[in-house]
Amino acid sequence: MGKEKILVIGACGQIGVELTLELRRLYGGSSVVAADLREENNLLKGTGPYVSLDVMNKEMLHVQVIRQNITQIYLLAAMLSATAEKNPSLAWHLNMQSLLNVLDIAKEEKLTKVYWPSSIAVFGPTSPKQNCPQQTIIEPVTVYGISKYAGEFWCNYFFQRFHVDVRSIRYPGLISYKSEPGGGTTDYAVEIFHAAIEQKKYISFLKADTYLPMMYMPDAIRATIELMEADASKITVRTSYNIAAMSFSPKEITNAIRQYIPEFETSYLPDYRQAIADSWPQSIDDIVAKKDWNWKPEFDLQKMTRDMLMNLQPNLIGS
């Protein structure tokens, strides 16, 4: 690796935190600048420089790319999809002008690389239910959905014309019991272990067999730093890698925490995120990127289950 200088934008938020940590393990504390709005996350303490940044601030941004060195820039700040849909311009003016800010940066600054997540938001109701493939029918209902959309081809668009290295994956809904989720509505999937450990049950705000794809925190992070690590002339989608590790139902989820806490009860009362999630597909297919870049997920349901309670409740999991 060389000397690559990195910014990661929204370092606080619930992928920032772990990914921070993650860069600063491979490249140095030093060589990764964290940048939130937010006061600086506990976790974060100590492990690096920290700054203040807000990214809607366009010669703020810049001023600190210039005065850091910044040869790379991990742009995470976005406002997610069931928070987005109570703010829709207020979405779309973050989730765009974010973005556009860092690829003109990139392009002036001639940044090394760059890495924007997008998501599963972007497939509609008509997009595959099953194994979506990574090229297929893509109308989004949500207005996170069509922010990340757009951005799929912003990001391309600034490869083909200026070369900006920009890369990029789809993600699933992520589970982490390092950091708070952002408003998504595959959160619950988070929530029913705190709740599970803390109160013994949950109540779902999705229906018990909606299926959607999910990922462990540690594939998300290991799966971004591979494909940034991967040579240039081995990624052929310049908008957004399809990726997959597993695809449960909040009932699934619930039988897989009961084989460790026997009492556990789930119940249901789907509200606005139903609709969202009724909107996605239900499986993804991921055979691009496990072709170009060797993507492979190490953590199923049951892995993941068993991991997620002996970090929240160590004593819970004999080892």
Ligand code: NAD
Second form
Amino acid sequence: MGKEKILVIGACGQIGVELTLELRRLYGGSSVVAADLREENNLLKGTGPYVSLDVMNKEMLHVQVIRQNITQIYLLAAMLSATAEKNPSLAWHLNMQSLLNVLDIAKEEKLTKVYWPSSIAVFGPTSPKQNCPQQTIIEPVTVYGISKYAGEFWCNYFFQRFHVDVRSIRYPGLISYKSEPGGGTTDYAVEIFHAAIEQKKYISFLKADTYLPMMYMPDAIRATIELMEADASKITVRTSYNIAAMSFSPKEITNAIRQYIPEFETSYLPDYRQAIADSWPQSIDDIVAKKDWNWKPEFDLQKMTRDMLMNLQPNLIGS
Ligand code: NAD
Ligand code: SER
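Next up, the form predicted together with the ligand, please; the one we just looked at was the form predicted on its own.
After this comes the whole thing, all chains and molecules, with the earlier chain placed first.
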């Protein structure tokens, strides 16, 4: 893997940190430029170049792309579902304009590839709850979901009309220990591990039986890179691919953690995020991703729980 020069925008976020580290491992540190509004994340320091960048400033973004000889962009900057509901117009502006800025520059500079993530949040209450298929009724009721669905069609449009090779995945809720989640409805599934270790109790903002599609970060990073490395002829979906790994409720993840921390207890105090969760499917069908680029998850709830706890508190579980 040589010659490509990658720009990761939103590199200090939950996905960005781990994706940047993996891309640097594969392509070499100096070939992957990390960019964010925030200060450089500690885990990224010393592993490759970092630039402070606002993706909304198209001119500055364009200058960086030319100055750094960028050939690929991974755009991760966005406002997630829960934060977006607090400021819908700002969320719409950031989530849409950042994508349009990147797609325009990709077209103009003839970038080789662009990556932009969508979400299971594109689905709404009228979509099937179980094994929600790639193509179905899609009527999102959150501003985040609306922005992701519109974004999917912008990606498809730039591919069809201008041949920009933009690829996308509808991530489920992502669980990780290296960097913190940034304001989503699925964040409880990360918070719960920290609370279990530190306080032995957790107050869930979703009801006990709220099932949502979830994925462990190593699977999400591998999926992203496998999609980006796949031959263009294999990519039949130019909006965004469904992918799946596991589906669980707050009660089920509590029980999984209790296998290692038996005294751990969860209580339930649902807030505005319950309505967001209730509008999404409980599980996802990813047959098209499996067929097109051989997607296969590795982590289920039990394996993910063990790995999370081993990494957050190494002395808790023997190897
Ligand atoms: P995050 O909030 O953790 O990270 C986003 C990063 O973007 C932050 O570091 C933030 O500082 C940066 N950013 C925000 N505005 C910016 C701007 N104007 N210019 C430059 N940087 C800016 O989000 P994440 O969880 O890493 O998500 C990344 C992408 O994946 C988003 O598009 C999100 O919708 C999508 N996604 C995430 C999940 C998940 O569970 N984490 C699930 C589905 C989809
Ligand atoms: N994890 C994300 C959220 O809850 C789903 O896109 O917003």
